[in-house]
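Only one chain is shown below, in structure tokens, and it's the form predicted alone.
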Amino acid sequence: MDLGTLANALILGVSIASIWLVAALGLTVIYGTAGVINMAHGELIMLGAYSTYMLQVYLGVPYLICIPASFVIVALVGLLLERGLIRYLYNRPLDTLLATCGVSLVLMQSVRLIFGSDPKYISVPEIFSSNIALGSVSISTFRVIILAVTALLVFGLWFLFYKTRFGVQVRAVMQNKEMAASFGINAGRVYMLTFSLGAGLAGVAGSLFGVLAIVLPTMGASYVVQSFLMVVVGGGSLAGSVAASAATGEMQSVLASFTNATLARFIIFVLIVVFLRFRPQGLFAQGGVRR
């Protein structure tokens, strides 16, 4: 391997681990706060694709300014599963598992039957297609956007857990759910409103991935393993799952450099399982019990 194609394969990695992470966040939110294992975030990731697409046909909406209202739409869907569903299986982590799986085959019955089964297309302005050269390296303009997307919405996260008022009761209730409540902190408002951050950011990642893929109702399988092996490598935790995500994908896009995509992506999932062998708590283990 020459010097440009390494550099060019180093360069795609950041491109590759910035959409693993913007898959990712949505659910180390959720996870990483209330410990809800939620299978029905490839379906949230859906439905962000879903509303940029009805806002561009219906609304005529441009597509930088769906990307925000994709994310209230679908943050404001989170908030009516987390009160209708979620709220009543706290602390019971197989009844949440099967509960979201079962909401994920009804969110795509459901868009089935509104939108069809043909595939549906977002489009973007015409400088968003064309590439970034520097020098042998070659990028999509596109993936540089999500790159940038993916650095502001993690910069923010890390704000808002680390910095108000707001994520000292997010760290608290994750801590000690009890002593929180004997703080006069909320831990039920506390778990509404991070399901529905956590939902939000999934309709971003959709308004993302509806660009580079085909819009289809079945589009969110394609990204909740993936979204799970970052949150779970990363130990639940935002830096861990930057971490696991800038790691994995370097280490796919070499490796696909070598090979081919297929074999690098599972030479990556073989590589996980033996690092959770040997380290299950993953990267960066969360500090206190959650309660």
Given for the second form:
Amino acid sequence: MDLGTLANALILGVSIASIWLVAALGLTVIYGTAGVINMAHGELIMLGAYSTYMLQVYLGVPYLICIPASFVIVALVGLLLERGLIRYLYNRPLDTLLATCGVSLVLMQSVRLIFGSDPKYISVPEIFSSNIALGSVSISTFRVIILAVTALLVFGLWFLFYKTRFGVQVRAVMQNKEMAASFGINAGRVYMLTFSLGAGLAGVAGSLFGVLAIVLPTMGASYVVQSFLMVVVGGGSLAGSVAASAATGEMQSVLASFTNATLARFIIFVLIVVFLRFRPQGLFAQGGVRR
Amino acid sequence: MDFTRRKLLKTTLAASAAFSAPHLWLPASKEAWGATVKKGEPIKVGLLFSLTGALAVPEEDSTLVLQYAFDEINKNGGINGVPVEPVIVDAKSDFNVYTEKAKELIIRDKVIALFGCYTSASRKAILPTVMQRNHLLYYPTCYEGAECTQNAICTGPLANQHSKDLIPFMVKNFGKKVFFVGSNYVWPKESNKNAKIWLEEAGGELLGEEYVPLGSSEFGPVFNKIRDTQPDFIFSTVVGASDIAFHKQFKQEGFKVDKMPIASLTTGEIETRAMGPEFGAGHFLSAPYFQSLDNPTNHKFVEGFLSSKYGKNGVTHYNMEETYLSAYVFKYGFEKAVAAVGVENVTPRIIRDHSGGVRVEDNVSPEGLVWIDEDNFNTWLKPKIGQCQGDGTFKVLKASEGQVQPLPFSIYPDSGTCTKDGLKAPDGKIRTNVI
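Please show me the structure of the same protein in the form predicted together with its partner chain, now that we have looked at it in the form predicted alone.
In what comes next, the whole complex appears, and the chain from above leads the way.
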């Protein structure tokens, strides 16, 4: 293997990491803050892709505007979900798991009823369907877009959680809900907004994945497992998910270059199991009370 | 009544013994139990496809096109004057459900034949049930072969027919160097074994062979390898959603379709529409059928189907056409069986035994004349090579000169050859029901 190949593999690793991370961001926020095991995460991603499709086909909105618009639409869906269902289940993790699993089926079947089960198509500007090449190094433009969006979202989340008043409140609720509430923080509102934020982030991921892969009612299922992996390995914190995605993304890319995609995935899963055996709390475990 | 623990145990044991040994209370018969056609009742057939779940995209179309075909048959007088009544079930993309529903259709609904499955995995899941009941499965799509049962009829191309023309065509027009990419399961691997034989005959060179997990949408590492090795063309057996991601990322990674096209066994009209024609244009597909085939039968089929209540998805493709043919293969086989033994005595196995040599002529078959092999009950057909155009339809560039013989064991000569009664090993022994 020569240097150009390795460089390509490493760059692709960054891109794969950004894809895995953007899929996991919403779940990180929801699980990390509210402790909700959101099995409907994949379907929120799917809704993001369908929002983009709808905006494009019925309203003719340009693709780049569709990305933030999908955030808003899916965040609203998340808001409804939280107010209507999740908020009654905060102290019952197993019930949440079952309820969100049910929600995922309901969302999937509703989309199938409305749009049919045939794959949909999102069109993007021609410039995104090409690549950037520097010598022997090459990467597709759309992967750069995903990387940029992911970086922007991570920075935005960091800013929100660590530099704003709302962020202080969220972290306080995360560490100890009752204590935070006794200081006058409206914990219910914090949960509602973070759940909605997490859903919106899944929506952004959906509008990106719809272009990279395919728009189908069942598309969410393929992302939800790897999202959970990132969150569990990372320990539920933002930094943890970033580190976990970076490590697994690079491993996936480099191992796949040396061997093949199937074996790479196998090795990564084995490593994750071994890792969790010795560090079940994940890379960067959070302090505070686990609900 | 006083139920002691011992009494309860005895009763339960006896009951479970009775249920687990069905031969105690079912009529012991070599023929499929109960599956005959009664006078004055419609001919019941089972449609066993997934209407929900990951396999719904291709299989929903299969259900729709079979309903269309049986409507058409019924409108023209049914089979020997008796209408066909399809019983539709949903296998939910779950292999356990396939088996369960197959049993239900055979035992409860007493259908005379099953039409079903898209993936090899689901076919292998239900075949034991079908064989145990000596029933009949119409498997209406391409598969890898290497099976020899006495209870299945296949109307799609086998691996030995599928890439026979495509590989020499690509080597001649684009160059000797090829890279194989496939989904990681049995059909792509077996198809690639065949493709390697054709590649060797054509003097080509295999630069690499990659398999990605089913459903995976990450082709970055594969394209890095392709970029390193610089093949003249790519031979693809990637299926389903992955296939769409594969074609999209081909263009997004900066590959040019005129320099290094993808020659696929799977990327048909439905896939090119889902990925957007600009990602599909210029690539090649080998299939027995394209929507754009220019013959009166196909025009009638496309117009008739798309304007019917089943044509809501707006497209016809190779898998649907092969499924459509299976309805007519059933009709003709049934009629032959009735002529031979009389309608009262027709069983699934008798239909199968009379289906060898059944021909679906030009005026019925949209892909042109096909017939069922008399030994292995697969289909003699003409694979064609099409190139995807800017509007997502295919332009047919080459059709095989004659119908190609289906050979399910062509790459396993040591296993023997598939005959009517079973797999005949080189030492003359015959094994039945080989899957």
